[in-house]
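What follows is one chain in structure tokens, specifically the form predicted alone.
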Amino acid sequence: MFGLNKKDTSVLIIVAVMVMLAPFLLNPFPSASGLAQFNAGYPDLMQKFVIFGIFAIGFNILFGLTGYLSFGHAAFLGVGSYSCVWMFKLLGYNVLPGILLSIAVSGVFALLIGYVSLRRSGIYFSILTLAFAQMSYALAYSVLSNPKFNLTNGETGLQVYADDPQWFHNPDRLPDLPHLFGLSMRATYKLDLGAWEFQFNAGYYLCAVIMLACFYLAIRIFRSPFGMMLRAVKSNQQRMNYTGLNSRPYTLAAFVISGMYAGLAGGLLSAVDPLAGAERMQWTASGEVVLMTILGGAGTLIGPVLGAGFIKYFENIFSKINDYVLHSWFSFLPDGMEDAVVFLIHPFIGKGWHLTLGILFMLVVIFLPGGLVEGGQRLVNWIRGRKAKSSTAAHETNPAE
């Protein structure tokens, strides 16, 4: 299918089914249930799952294939967001021009930064990308918010105002919100099935379709001769250079492609919420995509998507657990024991969710260097081993069979 082998086609189909059925899969508990707080099937969070999945897939093309660790990819995320909002301000609320401009501008920006940064490798490359990202953040936060040429609107963030040109926007025919040829990104259909409520959001499905296209493109890159060259860079770049092959064009191309993925993610963030702020360029956002990729499994296809979903779930669901919720869970215990249990768990929930995430990240790095994907592979191999042993034992018990 689409030039993929059987294994890659299976992975693509599995991801497609999971993404399209996400409103059902992420709402396992009834709406009135006490466990409903663990449901993640609402539009805002589902959009973050797929958008940051795109961000992580792109980062994995650079880090997973070449081994070049960038600490500045949030710069492209921010550039993409600003570009999309500027399209809203100048042309209108149709998201397509904004998304296309986000990809183009972030690609040019990545070309400039990559051309300089890739003169170095290892930790020096990482520090250079971090420096460029922090410079971009400083420009967006202060320099480019100068009233004479206000491109970013500083700490307030760039947004659409009533006096903006919006040359192609017709408020009589089109919604006064981001839309795709008239279909509002906030249009949501709610389906009630018994005690469950499922939400199908137009913005989510636009992002989901784009993520599937990005995932397919990533598979083709991984399996292409270009992808093999990138793996050679990661394996031994010096030996590759000794053979007479110039690795720099390949690494620069990977950097630009990765930056365009990040710009696309930034554009989609603005497409579903027409606001762009400098905080998207902070070093913490760059570190977050590194965590997503490593946690899911760097160099694997589906790993970054799993890592992005895992971290965004923690950030939006696990962080909402507070002492009140804990007391309701452990109310069956005697008062003194209940308070002690809540006291012990308190540092790891709510605002302390980063501590729990850090511990999980350490455990994954130590015991599962291949990330969640390796954990899944070990589990499957263990199940297959148990089945093989049971079938062998049954055969030995009944040799006639």
Contents of the next structure:
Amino acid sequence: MFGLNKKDTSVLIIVAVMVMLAPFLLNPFPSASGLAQFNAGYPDLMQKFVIFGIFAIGFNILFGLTGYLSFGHAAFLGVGSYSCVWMFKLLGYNVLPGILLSIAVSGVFALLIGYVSLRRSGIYFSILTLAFAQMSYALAYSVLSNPKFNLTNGETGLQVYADDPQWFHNPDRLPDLPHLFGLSMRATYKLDLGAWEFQFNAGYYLCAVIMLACFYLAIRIFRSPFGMMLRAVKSNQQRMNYTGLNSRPYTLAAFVISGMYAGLAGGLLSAVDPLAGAERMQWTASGEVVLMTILGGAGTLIGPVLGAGFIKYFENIFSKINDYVLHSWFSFLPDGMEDAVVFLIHPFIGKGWHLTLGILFMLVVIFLPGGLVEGGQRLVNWIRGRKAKSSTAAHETNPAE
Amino acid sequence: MGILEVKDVGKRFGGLQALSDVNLSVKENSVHAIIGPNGAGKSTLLNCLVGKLIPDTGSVMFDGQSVLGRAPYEINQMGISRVFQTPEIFGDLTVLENMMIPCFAKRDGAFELNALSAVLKQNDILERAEHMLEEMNMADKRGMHAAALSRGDKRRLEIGMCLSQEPRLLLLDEPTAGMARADTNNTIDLLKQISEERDITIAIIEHDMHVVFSLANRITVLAQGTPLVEDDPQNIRGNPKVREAYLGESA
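Mind giving me the form predicted together with its partner chain, seeing as the form predicted alone was just shown?
Every chain and every other molecule in the complex is listed next, the one we just looked at coming first.
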């Protein structure tokens, strides 16, 4: 179906169902219960899941297929965000032109950076991309925000002001917030079912549909002759050159495609929250997408999405646990012991969530080099192995003569 | 006029004159072996032919066109394919995919952004790759990862990949180095068969005299960066200069 083989189609369908039902799946705990803080089914976080999923899917096309590790992809995310907000400022709050422009601008930007950076490979390529991203960050943070020429609005961040032109904006008919032909991105339908409350947000579903389209496109790229060439680049550039193929256009195309994915993700970040800051371009943001891809499984289809969800979940849920919450969990212990336990766990929660994430990342890289996807495969193999064993054991009980 | 004409080629690495005044003419449809003791400059010469190195002096003409200053992929497109000393294949890809890539590249190696067509629907290319695998007796290994093949099979695959491009000149750099005797003999038979059945010129660099004398119909002996003699195999065998270069015996 859709030009995919059976296995890929089923992967796509499973992802589509999970994304569409995310408001249910991510909200397993009743809203009044103590575990409700582990619910991730609120619009803000769900939007981040799918948007950073897009970012990681795009990054994986470059890193997973060609093996070129870019440390500067946040630059494209930032460029996309700024482009989208500029469309809001100039044209009005409809998200469509903003998203389209963010893809186009980040594509051009990626072409420039890729053209220069791809002259080198390995660590030199990584450093070049990192340098470009940090330069972009510096430009956005200070250089391009002076009174004469204010493109990025510096540390305040680019946002829409009342005196902006917004040529096509009609405040009488349209919401004063990002919208898609009148449907506000913040519009949320709340469904109360017993003790549970489920939220269906327009912005989330827009991002989700776009993510599914991106995921589908990524599968097609993975299975295309172009994708095969990219894997050949990763596997053996020497042989590629001596087979009459110039690897440069292939890597550049992969770089531009992944840059456009990043720009799209940046545009969507602005579409759900019309504010673009320079910190989106910082090297930590570039590093985050590398972590997502490796944690989930570089070079796999579903891995980057899992990695993005995993990291964003930790960032938003783990960081919310504070000492007060811990005390309420361990209140059944005697006083001294309760304090001791809370003292021991304290560094790993709240602001310390980075520490937990770092430890988990190390564990995954050491024990599951293929990321979460490899973990899943091992689990399936283990279960199958047990089943096979029990069936052979059954055979052994009445052996053939 | 041979298909490959090397004239007065010299190459210096710092204080070492690796090649000097190399003149070589490889005739079309011959099997031309280049032999010589270690450090004679065989590999340097080969690298000069495929664009990995640019000689300091002299010229290299393939079929009337200079190859100097061209990138390896451009030289390959002119019709020169190279087999490496250690097989260079796409280890992470399956055997079939390995064979498909040179089949794609046969269209002049031109870049194509065919990101939306499926690999498995490229019927003409798939057919060609399958056909080549059958010719190499590797059809049963088509789904294997190339890295998992035995040394001999890797060599077979690499030669098959080169042949699927239908090159006019096949360069082999010690194709049997580090191989077991049985694999060596298989490779010899394969190369013999190729040179007999196809309209192809083979230039081979080799240490193993067994391989050289079973294949070559012309031999150039290289010593200290310069050709010592060029002759037919039966004359090389008894040539005192060659014995001297190899064994250090005085003639």
